[in-house]
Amino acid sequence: MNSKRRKVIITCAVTGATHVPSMSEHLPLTPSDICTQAIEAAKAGAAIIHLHARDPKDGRPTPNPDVFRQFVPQIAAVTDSVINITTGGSTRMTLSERLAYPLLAAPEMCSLNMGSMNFSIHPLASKITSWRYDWEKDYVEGMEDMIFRNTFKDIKHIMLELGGRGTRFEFECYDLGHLYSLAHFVDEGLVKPPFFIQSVFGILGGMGADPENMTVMRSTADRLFGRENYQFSVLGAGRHQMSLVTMGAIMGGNVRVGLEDSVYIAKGVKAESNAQQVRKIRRILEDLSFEIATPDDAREMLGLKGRDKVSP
């Protein structure tokens, strides 16, 4: 394996749409908080910054382009990290809402979920005794009866609309079948290598956080796409974050951390910032003699269009 492929891309998912404010006082909610934490994560070594928006009044997820505009340009102005905008939004958003800002910004990268699924953290509701905002309890408990919709037609629409603007994708795969869905779109000619496959482990409704599952995902992706045609990355949800992503790097992949995926830095200890998680995984990787990819390394590895071709 050549040295370029052994550079490890660190993605930081700053806030997401799954965790609610009552789960951590450190979860960034306002545009200012998201901006500050994203910049700190970039300085700590995150080559890719993955972004959602939240209503600054109460922290609920929002697709509002005006909110995104309050932090995305500022992050881009002071870092050279790749900006990756969600197209997943939240399970309660329509497809047009989820695409409202990405279609305006045409970023270098967007996330793209590769299938409809049950996606839930509703069991956590029973562990929270005090809710910070009145929307949170119903939001978390309501996930038990929600489907995260990503039909073949939805996925194709996103690929055509954003792909036509030069945006490439972080293909989020929560199950083995999602790799086969991606292979279908490859056969259709809608996406071309290099692919960035983000394997997601530990979400209720998706794959469990078991090493055996990671091995199956890796070997299946090799068989479907050829290892030279894709970059493998690993996301471990909750308590599985650091152990799973470290294993992913050892298997030749890249890593994703951030408060979207886990609000902890160690067992029972809340992470105080996204940058703290980035610094921890960077230390682990460097102790294992891996080289950390710069943003420009990531652009080359993933075939991105470059920050100069992104809308203001």
Second form
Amino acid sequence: MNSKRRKVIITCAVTGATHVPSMSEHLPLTPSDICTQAIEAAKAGAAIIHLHARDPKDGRPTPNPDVFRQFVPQIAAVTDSVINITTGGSTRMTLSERLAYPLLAAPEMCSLNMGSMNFSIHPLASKITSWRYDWEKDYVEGMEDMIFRNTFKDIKHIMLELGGRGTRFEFECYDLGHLYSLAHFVDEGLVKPPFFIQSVFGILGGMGADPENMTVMRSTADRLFGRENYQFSVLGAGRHQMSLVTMGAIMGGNVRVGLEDSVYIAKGVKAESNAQQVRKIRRILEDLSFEIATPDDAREMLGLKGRDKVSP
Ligand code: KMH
Ligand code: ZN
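What I would like now is the form predicted together with (5S)-5-amino-3-OXO-hexanoic acid, since the data block earlier showed the form predicted on its own; can you produce it?
Time for the whole complex; same chain goes first.
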């Protein structure tokens, strides 16, 4: 009987560009905070660290490479984590802004969003009674009229420009159609297996966090790619985070947590750090007899180029 425990990759998305400072005092905003929380999350068991940057003055999302450079090398120096840089940025950034740092850094991994969509948390604006910074209210309310642009041409450009430098992708799939878009690029020969499919549930504008949607995504991915050719991973936004990622692991997948996706640790209880979320899902996974993948396990499972091939 095979008593070998299945290895599960934990990704931690440290700060993102969706939540604003007034939503949690624990959301890391400065390079120092992002660095500290990323290192703690890695030590807690996150094999992949997904990173955005924020303006140190007021926490506003920024694509500025000079800000990324204030924490990415520092994280890399202290951990052997897989560094995963966003190409999604925020819905207010142009594609060239979003790609500025990834093209300079050519990291082992970048996120890649598999379709244009509405992507918003504007309904949360009315729940915030006091705003910490003057940019936040318009930023959150303005999402109602933003399109998160990811045309086929944009996606192809990212695959050629970053893929050409050996960067591999966390394919963010917010809907069933995004899997078919990925299959289109596979057919075009632009992406090779193993595919890292991050199935995103509970973002307003994408599919909801219903378990039935996960079974559809999983079975469709099996049919389109063959289970041996991809690693399934699950991201549950907001209050859905822990239940959805736990279900994803039980269905043979990997998990993503982090304050980018949810500022909570339990119903109505704010998470005090990214590491706290990593420790919680690690406990759950180990209680379910899974093994936590190391960064090198993740590199092997996902065909990554290795840290030594990343420009500083
Ligand atoms: N902030 C979202 C609009 C990614 O990192 O590529 C996009 C996002 C996904 O965060
Ligand atoms: Zn992101």
